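Next up: a single chain in structure tokens, the form predicted in complex with its partner chain.
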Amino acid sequence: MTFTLEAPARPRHRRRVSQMIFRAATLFALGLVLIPAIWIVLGIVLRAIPHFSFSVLTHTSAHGGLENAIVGSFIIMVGVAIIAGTIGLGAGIYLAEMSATSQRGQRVDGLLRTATEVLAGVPSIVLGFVGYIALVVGLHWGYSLLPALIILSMMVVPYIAKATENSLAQVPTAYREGAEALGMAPGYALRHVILKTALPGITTGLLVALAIAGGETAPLLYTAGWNDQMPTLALTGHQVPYLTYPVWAFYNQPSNSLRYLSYDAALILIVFIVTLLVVSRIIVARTQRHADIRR
């Protein structure tokens, strides 16, 4: 770090218009970011748009509709939400809360962490893969549901996990030093003040894991099939429809109409995913007003 006391005039040019190139830089780099975005946007409702008509939204694939892909994405949302959100924040807690005194404990609670964070990258068409050879096929489940919700799970598991964790570590430990010094049992405590305060990041996270697994597709491909139908709740032996599938095998047909419902379908997903992403700051907002936890 090193700063001139040196006659004012030139290095003051100097460092001027490197500060006016700086920041230019940077906004153009912000820019090249939210060009795309805009742009993706745009082109999918434009292209959308114009072919769309509420019957979509009410009749099933078989009659021209995505009522069937809405209602299988839902059901399979739904149920992503309940088992990886279950087994994301009990994750979260143990990895926040919970861990280990010994070295031996420390180092198992470093692998189980590490093994979390490394099942985030592992390439989806993988998890599909696996899901086809040893679910669908292997159990004899079919393309259905149970095999989706567990592929899917796998998936998201570790970003509520992380979200959780990171939103447990924001409690201030005055309210956890409060809670024992009341004689609150550790899972009282846990159970009405912590977990009360870090709801707002695990609900964010929640939605993040919700978004990512509305808008996979190849996972889906492999283990839910797809329906033209309505879905059933069957766990096996139905295959449920989804919203990406029809953007991912229309776009490709002579037929315009189902060129169209590729594109509908598409209007949908950012629909899905801007509400998402409101639900989400709306949820930040209101609870920033309580809050002792700024972000």
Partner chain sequence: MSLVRTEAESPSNPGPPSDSASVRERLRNAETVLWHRGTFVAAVLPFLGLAFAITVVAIKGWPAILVNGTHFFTGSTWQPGSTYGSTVYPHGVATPQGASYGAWPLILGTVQSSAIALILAVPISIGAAIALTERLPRSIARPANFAVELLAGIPSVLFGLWGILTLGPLLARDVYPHIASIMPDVPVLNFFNSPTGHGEGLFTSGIVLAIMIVPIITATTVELFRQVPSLNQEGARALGMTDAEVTHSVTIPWVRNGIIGASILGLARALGETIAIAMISGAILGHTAQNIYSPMTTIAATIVSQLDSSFTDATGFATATLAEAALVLAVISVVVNVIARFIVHRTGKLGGPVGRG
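Switch over from the form predicted in complex with its partner chain to the form predicted on its own, please.
Here you get just the chain by itself.
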């Protein structure tokens, strides 16, 4: 005599119901993310496109365009990439590769992590106010490029450092062991094996940090000021135009042309930030595809 055991129908039904509820909850959460984003982007596009003119890209704000703001934002982004990228990359490498080699390094590791978390939690407007008091007024630099670069770099360094640390932590231990077995010096192995493997994640973190910095207004109001003319490369003593200022300042002006400029500036910012995010996703996708092929 043989007996067959069948799973009770009720637990199987409960499992199916719970899976459906979980899937519905995840789709609802996805909608909560997508709907506001689509609503914001469509609102900006529908307001900007009917009045958009390519002369906005070739004239300064003193002549009804945004060329000076676009160039100023580009200069700020390049400066932030150099300053914050260098500091964040160094901090991430130290946390991932060097801090655990000694007891003193572990203490410095804890201090650095705490400082990074505190800095990441400080509101951007507070950083801007500190920059105004310490740099613009305290050091007599005035509204200029250098205070803006320092404050924006302070704001995004934690993101770059964390992205670098996480990317290095995901590099397989076999890579480090193989480099050591081949007799590579630690610095050489770090540059040519470990960093090369983690480069896509580091690049993605840097691009996301630049997108965050590119959309900031409050720190720049306190440090960069505003200028209707084309920006210069002078680090101090010259105010700098940037795209977020027209969005903030021109929207409530009585002139229709200024309001249209605010819509155009918002559209250009959206295109710029979305481009950075798409580039970061392409880098990750291509890297994963090549990794799967090699595997």
